[in-house]
Amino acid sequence: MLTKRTDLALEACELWRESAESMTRLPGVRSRERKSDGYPVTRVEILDERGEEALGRPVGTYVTVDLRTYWKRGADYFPRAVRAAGRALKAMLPESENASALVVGLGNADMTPDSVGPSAVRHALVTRHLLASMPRQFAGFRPVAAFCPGVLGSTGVETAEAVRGLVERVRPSAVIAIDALAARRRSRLCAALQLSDTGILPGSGVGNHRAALNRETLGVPVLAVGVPTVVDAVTLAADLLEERGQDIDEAALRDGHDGLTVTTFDIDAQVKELARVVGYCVNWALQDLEVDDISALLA
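Taking the form predicted on its own, give the structure of this chain alone.
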């Protein structure tokens, strides 16, 4: 059977159920759906080794916010998206109200589908230096630092090395890593956010996996926020053929097409907008602020 690529736990569940055919219960995995501020939210919990084996992901919680209706521009579509994602992220943060955070924007700022992380960091409220110099004026804010490590080809430094060194120096209570992801369904391109408490593999969205950023490698909880910006071309072609009831010739599909990814024609505008959603959702989760307050502080 052809291996279809996705970074979304929700889609990994879908693929498992398709391969299992008559079996519907996924061992070691618990999933539930609800709505948050009008957006569908799916929570997938991988509970043990059986779930890890079935989905190919570590034990932990994966929350997907479905933003397909976001692009219909309904009432308060932006603040509702921020709150829906922010609520999921806030539930994963360390319980202490004063817990500090390091926000890391992963990816290549010069490659649009991979620029979600650096673009989102531009919308982060950075407060660590302000709390150090003006503690009274910024009382009640969490200390937040932000960092974009760039990519190995530009810096000569592995992302994990750069982030590990900064974590040792800054000593945050948690790291929030933002990156681009790959989806299986073209309908989820720039139309979903995945939040997880298991860390992240930098470069996963463009098929260039680097060393993992997680609790084991950094020594602190690593929360991940990802936006699917690309679809693997072979996966997309296979799904389109299956939808038409045609047989799949895996060798023919992969011949010369491995490593080819597909994105939307207006990816620049979509990444710019969703990066703002992600940046605001991080601020909403970390600080006791509403969307209008965040906008005023970032102006």
Contents of the next structure:
4 protein chains.
Amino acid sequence: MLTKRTDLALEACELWRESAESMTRLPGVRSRERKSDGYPVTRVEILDERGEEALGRPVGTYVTVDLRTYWKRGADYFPRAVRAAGRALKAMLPESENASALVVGLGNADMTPDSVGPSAVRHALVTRHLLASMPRQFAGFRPVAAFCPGVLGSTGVETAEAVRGLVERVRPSAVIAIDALAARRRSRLCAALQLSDTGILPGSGVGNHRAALNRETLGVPVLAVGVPTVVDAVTLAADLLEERGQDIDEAALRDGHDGLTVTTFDIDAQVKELARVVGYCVNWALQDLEVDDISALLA
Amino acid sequence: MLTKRTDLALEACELWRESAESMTRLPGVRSRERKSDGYPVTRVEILDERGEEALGRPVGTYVTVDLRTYWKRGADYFPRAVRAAGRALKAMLPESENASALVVGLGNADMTPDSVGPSAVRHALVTRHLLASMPRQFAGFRPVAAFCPGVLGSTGVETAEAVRGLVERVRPSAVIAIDALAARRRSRLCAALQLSDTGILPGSGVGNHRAALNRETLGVPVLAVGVPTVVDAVTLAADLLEERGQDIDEAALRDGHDGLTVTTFDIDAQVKELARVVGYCVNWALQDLEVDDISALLA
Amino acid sequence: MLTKRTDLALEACELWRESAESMTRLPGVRSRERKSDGYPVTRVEILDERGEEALGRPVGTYVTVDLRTYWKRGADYFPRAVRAAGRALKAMLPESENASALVVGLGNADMTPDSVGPSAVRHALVTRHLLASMPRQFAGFRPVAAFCPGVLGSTGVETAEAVRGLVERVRPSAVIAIDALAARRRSRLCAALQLSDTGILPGSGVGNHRAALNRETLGVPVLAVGVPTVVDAVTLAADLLEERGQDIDEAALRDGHDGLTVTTFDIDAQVKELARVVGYCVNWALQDLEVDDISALLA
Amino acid sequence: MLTKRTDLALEACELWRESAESMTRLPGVRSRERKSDGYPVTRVEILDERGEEALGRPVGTYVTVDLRTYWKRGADYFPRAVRAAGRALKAMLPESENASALVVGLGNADMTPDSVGPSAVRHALVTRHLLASMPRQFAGFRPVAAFCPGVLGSTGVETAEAVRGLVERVRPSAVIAIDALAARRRSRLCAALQLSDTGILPGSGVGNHRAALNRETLGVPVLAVGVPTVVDAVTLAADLLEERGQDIDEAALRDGHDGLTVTTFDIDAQVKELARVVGYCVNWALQDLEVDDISALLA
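Here we have the form predicted on its own; I need the corresponding form predicted in complex with a further copy of the same chain.
Shown next: the complete complex, the earlier chain at its head.
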């Protein structure tokens, strides 16, 4: 069913609904939409095996923040986006006040659409070493470490293997993994964030560089922050046609297709901006700080 | 007619033919295909006003080197590509042995798909100052200067204005302008070079940053080396559909379209490689040097 | 006399005084020190030929802002530095309200200590094209263009030649040229700014890439903003010895010296920060804007 | 005794000799000089505790390749340097034919003089994943993985801790750690390589970011490749004075010194070049390949 490639659970829902003959309710899935700081936020919960099967991803919570209006740069668009995403991420974190975190930037820093993870990590407030050396002064912070494992082609080591090695030494309460995703809808390209508590699954993403990063493989909860920065060319074509009410034979469209994955031509600027939103959102969720405080600390 | 946006004269020909009701010959245009160092090379000559009108670009010669097989990395793929493109460029240069040149890298260095011009210039052999200070030692070289004018948004100055300012001081025999282009066919995305003797025209290109750079505005012949690094999303969709024999209503497709321009997700690597081909091709055409010589001089 | 290489007029004064046998007043020179936004500011005026001869540079005003305390990051260190330098620059600008400016970033962007000019230009508010296209909306701004001419080795064109070409087309009321300088005192390395109304002179600077950029060569007033990012190794050695009251034979020290020029090991961070101060200082001097306004416009 | 800071064992020897009152032989140390591919190579062996105490570093072998003539770019200067350093490194590697290696680039990629480790790693032939997926095709290669752990300030994790985590998962036969060093002699700045079999010790290096990386902490042999890219300013001053036969009171010189560490102003170009030598030298030592083969594989 999921012939239209997407890494967003929300889009998987949409596809299910489009393909459903009747208006049957999607079984084992609960979905709810609201606004958060002005941005539409959709929460998809996969509740059981029926939901897993229907949407092709594991039980858990998937929150999508719709950032289409972000690019119109309305009032406070940046701090509102940070809070909207940060609030969703915070709700997924372990509750303990002194819970520690390891922030992992997945992807290839030399490949712009795949670099949003490493770029976001540059905005992360790293505190673990400060708490170790000056525990009294930094008592108000949670210990945070950060890591960019690189990609298999450059390191010879599976990302999951490298992260596991570090997790065993750092022993964080949770891992927050940031990665680039593939969207289905053109309108979500560089205009949405997905936050989930199920970690990262193999076989998706921009560079396909990922084995599973989740509680099973790492031994701690893994929260994922995903940024859709690419779209499959055929999916994009189908999407453009559907928007205009044209019937298409997507199987034919996909036939013989060489898997061209595309991104927007101004991807450098978009990744730069979204990495900042994600980095700040992680800081907002982990520490008790507002956006201006974070800016001051990162200066 | 040219609703499918393309900066390639070859594709304008193809579109004309597709739209022509009968198999009439394209008036005022001569086109010829051959192989050069293993790469297919198509030479389109627009001979008069009929050709100008049909193809929407001025009288002149447009040579397209098809680099699809480049990425299969067959034997000598790099030097063969340099020679195939260099040969076409050389044929357009003023014949005088001590003709000088100004190589101009157009586009935005901070925007990967638009950065192929500035990146190519980094591979140009710049000799003008050496000939000025050591004329005897460098007697075998043509004087070459290089310049990256930046983009209007960063400089406040039209590219053509900035180039004209420099041309008036440097007084080269010819300008060679390198720029990113928009292709129509997905198969030409990052897999072709266009060399022409008509300069650069406004309203096309990746960043739309260009006023005319041609003999009229600069006072010297302007050769253009164009690299298709982007494609219009609707054009891409239409192209994918046509490849599979599906009829589409392209006007409907384009209706309400917000002009999303896309590029391939591995654009960083492609631009890096193509900039090297173009830089070497310019050196090959200007100086009497083989690829290994150029490598040694650039080390 | 000026065997200790320095590009700072203030240091030329100090050297003159150190070498003077009696406490005679430096003829043809007036110097005054005060505080500006908490930073010590020294204004050296070379009044006539006697001053020119004594200090080895032309008649004009040279203001040095001492930024040593900047790196202690006291309250408001950044906006105070911007205003202290901006105030000095503003006083040198043509008074006309709609005076236009061309901001020129000199130096080699690929060589960290020499890249402060090009880096500063990235923070410049470029408005010329906006005023051209939307004169009513941007009526409150002065027209500003920006330009990085590159270096002779990369372009084959003398910097002054390239700037002259652009000045002739853009016709600004003044040029503001930003460049890296050589200091004599270790304590001024990356901890001072020099603003002068005499332009840029050949034979100094980090990369020695400069012919004169001044009113004679460009036809408009040229203000210079210099950032000392390097020091001559022998000068540094002599300086360290003098600080500790040791007598040295500097001629012997310099004898056979191969001209090693050094910079601080954290030059990347220092250039990044100083480029931001300089960029903002130029905006502050040219437009009627405070630091927060500039930040908002550059976001 | 070692008041003149140096990370080079060879310089520690020189300092001992300079300070020795009589021409006594340095106890517990053996040193030998020869030429290798045209470059002077000095091998210092610290044999026992007397040597450890005298030179302030552990028992082991320290080979310095003198690259002063490298920058004159004589015939084959690059492949000769690769072989001279590679030969010394190869002699320190475990002999087993299928010994695997983890190449670690230490230091801060954002700080030019400290970035030689991460830069060198970009030239490393990474094969571990290829051997895992295509063991037959790549049978002739040793498995090599690569890793850049970043610096404490950016990751919150001690370098040694991060490397240990990866070593435990990858289980290489040896670690090769590349790092920037501090030299004493100006003439060794960016003009020498040190190869040793004792790993990396705390308290030295450019960024002081290192805890010990050695067989004790990592459980496998650790070879170190060090590149002197900085020098202490006072050490530099003393060195310049001594070269000219001036007596100095170095204690006075050092008194109140704020620890300014300097590097050459063209450090970007030097690090770029030396990183390439080191990367190739590691490949040469690990795989049975000549320089041209390595170039072909890295293209």
